[in-house]
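Just the one chain here, the form predicted on its own, laid out as C-alpha cells.
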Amino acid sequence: MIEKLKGFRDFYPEDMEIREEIFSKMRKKAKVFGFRPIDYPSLELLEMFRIKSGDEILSQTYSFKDRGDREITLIPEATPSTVRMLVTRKDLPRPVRWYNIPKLWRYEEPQSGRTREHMQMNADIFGDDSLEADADTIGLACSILDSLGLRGSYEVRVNERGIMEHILKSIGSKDIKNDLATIDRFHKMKREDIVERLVSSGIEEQKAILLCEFVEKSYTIEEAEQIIVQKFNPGNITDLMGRIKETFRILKENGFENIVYNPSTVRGLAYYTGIVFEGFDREGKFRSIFGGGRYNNLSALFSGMEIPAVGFGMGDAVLENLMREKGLWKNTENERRYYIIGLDEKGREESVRVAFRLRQRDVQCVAHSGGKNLSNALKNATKLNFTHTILIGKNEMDNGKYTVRDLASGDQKSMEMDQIG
C-alpha cells in the first residue's frame, strides 16, 4: 500500500467541509475589513527567499533546479511573493490591503501544530504607516477567531520592537539583533541559559536577570510603561509608547479585550520594525495561532523602495487543534442536503428528474442509485451526511407532492417541488 509522505495530511469530506467553512469565514472577515484577494504561484525563484532570510532558509525548503537550471522552491512563506507582486506594479493606489490563503511548504520536523505542508491566512496593509493600520490588522485576526467561536479562548500578546531595542541599549547590549533572538526563545530555554547568552553580548548579569524577570509575564500597557520607565531608564520612548498605548485603546474600545503587553514577544525575524504580536490559546496548550507585525523595510530588499507594511499569518494546523479542543470542529452552515429515493421503477426515474430540477435552483441533492431496499437507502443517506430524504413512489407521483423527511427528527411532510429548498 502506498502511504502519504511524512508531515503531510489527507482531508476527507467530513473534515474538508469544515475547513472550507472556516476559510469562507476568513475571506468574509477580510473583505469586511477592506482587504482584497490575491494569489501567486506555488513555485518561486529560491533567490527571493535568500534575499529575505539568508542561506539558512535553504535547509527548510523543498527546492530544486528546473530544466532551465534555475533554483526553484515551493514557497515556504507568503510575504516575499506578496511583496514581489506589490513592487512589480507601480500603478497601484495606496494604501493596499491584500489577503490570501495559500499552501506553504517547509521541510521541518513535524510536530503538533506544525506540518510540512499547511494552509495559511495572510493579510497585509502596504503604504500605511499609521497606528490605525496596526489596530486594523490585529482586529482582523481577532475577528476571524471570534467568528469561529473562539472569543474568550485566546489572547493577543503585543510588543514594540523599538521599545525593546531601547531597553537593550540601556542595559549595555552590544548585539541587539542577537539579544532579540534570545528573547524570542525565552519560553523555550532554561533561565540560566538565557542569562548566559545576554551576558555574552555585554549585559551585566544583574541587569540580564532584571530583564528576564520583566519578560517572563504579560502586563497591561500601563503596568508595562511604569516598569520600563522605572527599572530600565530607556531614554526617549515617548512616541513609541504613545503609539502602542493608542493602538491598545482603539482595540479595547472596539470590543477586543484580550490584548496584553508581552515583552517576550519580539518575533525573531530581523525585518520587523515596530509593533509585533502573536495570538495564543489562553490555556497555553498550543503553538501560536497567528503572528505578525510591522515591517517597513522589507520592500527595499526587493526594489530599493521603502513601503510601510503591517500584516499577519494564521496557519490552519494550530487553529484546527484549538477548535477540536474546544468542541468547535464541526460544520455549522446548516445547509440542507437532500437524498432522493425512488420507491419503485417510475419513482426512480422521477428521482433523477427531480434532482436536476432542484440543482437548477442550487439545492444540494443526489438521487439514490442503489437497490430497492428502503431501509438500506435511508441508512446510506445518514452515513453520507444528508439532512433530508425525498421519497417518491406511486402516491407521490399521483398527487404531484413528494414526501420530505428530516433525518435528524424523523418528521416528514408532503411538499410540492417549488416548496423544497
The other form holds:
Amino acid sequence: MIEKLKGFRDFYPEDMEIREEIFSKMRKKAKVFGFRPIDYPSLELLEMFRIKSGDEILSQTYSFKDRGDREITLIPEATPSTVRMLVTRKDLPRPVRWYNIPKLWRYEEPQSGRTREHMQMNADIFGDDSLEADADTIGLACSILDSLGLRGSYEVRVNERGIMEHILKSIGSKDIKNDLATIDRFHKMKREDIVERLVSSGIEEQKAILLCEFVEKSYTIEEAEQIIVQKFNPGNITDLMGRIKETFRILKENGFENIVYNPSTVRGLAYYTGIVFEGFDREGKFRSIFGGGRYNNLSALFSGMEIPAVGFGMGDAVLENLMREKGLWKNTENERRYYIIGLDEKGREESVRVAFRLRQRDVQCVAHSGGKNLSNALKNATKLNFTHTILIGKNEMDNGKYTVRDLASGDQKSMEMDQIG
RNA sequence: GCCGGGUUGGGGUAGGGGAUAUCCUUGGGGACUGUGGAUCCCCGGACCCGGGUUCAAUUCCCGGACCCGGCCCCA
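Structure of the form predicted together with the RNA, given the form predicted on its own:
Zooming out: every chain and molecule, the one shown earlier first.
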C-alpha cells in the first residue's frame, strides 16, 4: 500500500462537495464586497519569505533547490505573493481589492486544526488607509462565517497595535517588540513568568501586574478606552482611539455585534502596523478561525513603494473543526439529481436517450446501467446520492410520460421529458 | 525538533504466546422479472513496519512509520 504523506489530507466526494460549497460562499461574499480573484504559483523563491520573516522560517517550509540551483519553496503563506503581484503592476488603479484561496504548506507537526497542507482564503485591500477599509475587511470575514451558518458561534477579538505600543512605552518598556510577543503568549504562560518577562524589559512590577490584569479579558471598546486612559496614562492616543471606536461603530451598526476589544490579540511578531484581529469560536475550543490586520510597511520591503494594506486569512482546517462541531458540515444545496431506470430492454435504450437530452438542459442525471433488478436499481439510486428516479418501462413508452419518483418523500408522478428538471 | 496516547478487513469492533482471528457495516455476485428503497442465498476483504525474546509472536520487549492531542513556532 502506498501511504500519503504525513499531515496531508485526501478529500472524498462527500467532504469535497461540502468544501467546494464553502469556497463558493467565500467567493460570493468576496465578490459582493468588491474583491476580485487572483492566483499565483505554489512555488516561489525562498528569498521572498526570508525578506519578510527572516531565516527561522526555513525550518518550517517545504523548500529545496531546483535543477537550476535556485532555492525555492512551496508557499507557506499568501501575502508575499500577493504583494509581489501588486508591486509588479504599477499601473493598477487603487484601491485594489483582491482575494484568493490558495493551498499553503508548512513543515511542522500536525495537530488539531493544523495540517501540513491547507487551503486558506485571503482577502486584502491595498492603497486604502481608511478605517472603512479596516471595517470592510472584518466585515467580509464575518459575512462569510455568517453565510456558513456560524452567526452567533464566533467572536472577533480586535486590538490596535499602536495603542498597545503607547501603553507599553508609558509603563517603561525598553523592548516593545519583545513585550508584544510576551502578550501574544499571555494565555499560554504562567502569570509569574509573564510578569518576569515584562519586568526584564524595563517595566516596573506594579505596572506589569496592572498590564496583566488589563490584558486578561475582553472589553467593549468604551470600557477599554476608559481603562487605558485611567490606568496607563498612554500619552496622545486620541486619533488611534477615535479610529478604532469608529471602526467598531461601523461594524456594530451594520449587524456585527460579536466584536470585542481584546488587548492580548497582537498577532505575534508579524508585520502588522495598526488594527489586528482574530476570529474565535465562542467556546474557545479551537484555534483562531481567521486572523489579520493592517500592514502598511510590507510593500516597501518588496519594492520601496509604501502601499497601505489591510487583509485577513481564513484557513479551511479550523473552519472545518468548528462546522463539524456545530453540525454544519453538510451539503445545503438542494439540487435534483435523477437516476434513470429502464425496466426492460426498450426502456433501457430510452433511459440513455433521456439522459443525454436532460443533460443538454444541464439537468444532472445518470442512466442506471446495472441488471434488470428494480429493487437493486432503487437501492443504487439512494446510495449513490440521487434525489429522484425516473422509471421507464412499457407503460411509459406507450404514453410518452415517465414516472418520476422523489426518493425523499416517495411521491411519484407522471411527467413528460420537457417538464423534468 | 520535543512530549503523551493510539494502530486488528474500506469503516466500526471482539479477542488473544499455538486453532480456520469475532461481530456489525460497506463492497461484489445471485434469487425475487412494474412500486419491491426490502428480504433471502453466496463470495471477497485485516492483526502498521523492522528487529528481539520464544519451540512458537498478531499478542510480550525495543525501535520506526503513521494517526489523535499537546509543546515550540506561527505565516
